[in-house]
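Below, in structure tokens: the form predicted alone, a single chain.
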Amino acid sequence: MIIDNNFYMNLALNEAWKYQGLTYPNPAVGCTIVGKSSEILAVEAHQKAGAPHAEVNALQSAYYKLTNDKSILSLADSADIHNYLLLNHNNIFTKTKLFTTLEPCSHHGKTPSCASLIYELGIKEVYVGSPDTNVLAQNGKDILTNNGCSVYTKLLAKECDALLLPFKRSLEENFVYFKWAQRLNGTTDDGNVSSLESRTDVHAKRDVCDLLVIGGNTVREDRPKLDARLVDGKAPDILIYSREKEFDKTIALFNVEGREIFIESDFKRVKNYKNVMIEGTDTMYMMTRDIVDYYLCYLSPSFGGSKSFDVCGDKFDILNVTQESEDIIMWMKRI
């Protein structure tokens, strides 16, 4: 059976979207390794800044599948994985193909160059979705082609560019996304709407965002803490959008060490931050339409509550849908 190359790139894309919002200041990237008989050897993603890149994770998994050498699975540091692969690969990758949503990096920063690793392992075919426009890491394609590797670019370019947009926006100005959770009947009130797994995912995203924006009424009614305690992470700075400046300072969010809190009647401060999450319901949605790049919805398979997310007329492109636990998670862009 002949499988289209788009199939392999789609696997990489879907894996990478699971970590969108978690890799800042790095991009979300996915990678698929395909064997000589078109079998899938690995589908992996970059999971957090400082951790191995997607290509390294995929090569680690593929190496284990081809050799059954468990020693490599004990390695977590990117440089250690690089070195182990270079010392032990025995040319097992020469007939494999590599699919990556982003051009392999050229520089040696917190992790070694992925482009150099790929050609040193003898991989001769690489398929790339988006070019790397980051001046610190670009030109990986040149490293590969100069060392005998055939590089095919712009495979599912539109989809890969959509995955990369948050990273590019953070480099150019900032990336702003609006997050909410709702039930099947559209309600957003009456206790926890989403599952513990989804709430943990949100806390992980708070851990890496610079600023969290929330409405004043939500603060007064829900008295939230808005930290990242479920992942033992840092609490982001808070912008409370409110015309009323007085708040009960015993509300939990005011008593988190190390954060700055701003109470303002506009969103100008958002421009001072690179990775911004907005949490809210329909009122905040309407107030921030002009500054939001992407929307993130956690859809719970349940009914309940009484207050619906009431917005009429807007339509979305669904960029990705995943279901890691009981909830459906959708990344979207307003049309």
Given for the second form:
2 protein chains.
Amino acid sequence: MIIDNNFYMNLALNEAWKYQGLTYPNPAVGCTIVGKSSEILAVEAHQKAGAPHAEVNALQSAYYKLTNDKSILSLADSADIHNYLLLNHNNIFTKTKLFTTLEPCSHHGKTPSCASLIYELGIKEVYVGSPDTNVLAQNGKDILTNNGCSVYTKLLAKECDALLLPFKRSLEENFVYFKWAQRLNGTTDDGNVSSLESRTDVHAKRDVCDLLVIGGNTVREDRPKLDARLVDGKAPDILIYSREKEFDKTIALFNVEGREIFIESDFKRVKNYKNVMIEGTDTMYMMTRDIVDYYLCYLSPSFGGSKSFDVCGDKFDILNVTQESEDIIMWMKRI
Amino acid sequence: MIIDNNFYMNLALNEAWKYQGLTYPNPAVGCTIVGKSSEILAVEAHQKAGAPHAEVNALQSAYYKLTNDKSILSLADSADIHNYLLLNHNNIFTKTKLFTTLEPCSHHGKTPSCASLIYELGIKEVYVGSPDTNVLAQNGKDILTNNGCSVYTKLLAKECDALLLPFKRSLEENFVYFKWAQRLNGTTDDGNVSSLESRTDVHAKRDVCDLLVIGGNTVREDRPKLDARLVDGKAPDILIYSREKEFDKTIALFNVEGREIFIESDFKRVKNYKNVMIEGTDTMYMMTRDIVDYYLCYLSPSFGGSKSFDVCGDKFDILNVTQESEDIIMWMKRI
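For comparison with the form predicted alone, kindly provide the form predicted in complex with a further copy of the same chain.
Every component of the complex follows; first up is the chain already shown.
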């Protein structure tokens, strides 16, 4: 195995994909920091909106690794970590390299930008995957180069762009992903298909979705709640795709507070939302084929059930695959 | 992400799994070498019998990384690498740490043992996953500790033992694995299911199998050759499981030189072989359930076909998952 800049960027990519679908309205971003002897000091990701950016998380971990100063680990707020680093860095970062899947932000909001933090800490080498085209945050590269930093762009650009696509789609129009859980033999029926860890991960994603789309038959048969109780999160609005408008209102999903429910026979409403999860099996898959950006499959390594995905001919690129406890989680793009 | 000894051992594990099924009659082993500043100097694996052990490959790569002396890269023979390292190491390894999934060998054959190479190079810290219980090679740990090296055992022992199991089974009795290729929707029919890269990987595994087991119906329907032509390798012997002994001898597999073919209605012959691959779908799966150690699934991210695995209730532990070009390759154990 070759240990090179691609290797370090791949670590950042894999860490970031763990939080894909959880960072909305922010992008999923990963960051690796490598020390002066090429030692890996940190691999971190942006985990959710409001939490520190990937670079800040990585600089926090790297600072601890280099200094053994535990007090920085108690800081959770991005502004506090910024300030602590600026006051205490003592030039320990001057020979480190920073790898980030997305151009560091130039946005001075509650905290100074990541770009300014990076040059203030004396980091001289930054490797970037995707350029930031968001007008609020772009030009991080220029800030860095204007302050004596060498910036190398487009490292694993294709992979970093695939990681960033959900964010870009949510800015342009919306990001729509189709999520399903299946067994090895392709079945989706007969009780809980995936592990508790996988279902918890789905609930965490529902918590940051603003619309969940589901088929009327699934609602009638499964009587689901479709909330985010496993993470104590907010329940998304629901679009039930159904020609038949009558539903038994004692079905659990109708009795969750703070959500809107629409029963409609088309998908026009999807365009009013920015981060949309579609849950379903083959019928829903075929109907939403043209509006879906990415596919998210929770694959349980088991045989069982009887009702399998019955759709023909589609092929996917696997964008990321990870094993989370028992199951495999795959993000894919139809090709 | 925590960058610690487990991280380094996991790199070795993942590298080794790439060669699982290819190293017979040797074990699959991985090795990571970490420099004095915790920089990763090398992650390598044993790739095939006759080729250098994982430790030797890793020491070769690490030597090059530390010295930039390209001449070592031209050496492929283990004895040559041993000698070159012993003559030229110049004490560059004294502060490195070595992580190996299997206790370094104590076996002095064509080359001195890995254990002796490690202490001769002045490495003082060795982390081991699984102990070597093979009488020919064991006691590497004692050789190391008797020569001033600290050996830390059982690092990710469960994971390293799972990697080693095929080797141990082949020594005790035999290692039997069931291989299949499927699409996302569980189908196994309708032409080539997996990519050329996956099929090439299967041929490389056939090349080191000594017996391939296949069902009579598959032979009649698919008329396969079941050789290792994609890697220019040797074709394994074949056991066709069939009650009906008559076959059209123009079927390609009957016309491959240097192989024995058995047509039998039981699996007793399997015990005469050490490294056995069973290829098949659900019928063969059910019949061989009690003799199979591991399952190897090539998963193509596509929908299609019509004939799906139809077996119920089995669950697996995923031992390793990797993405190789288009497909996913999973090694699993039934639980």
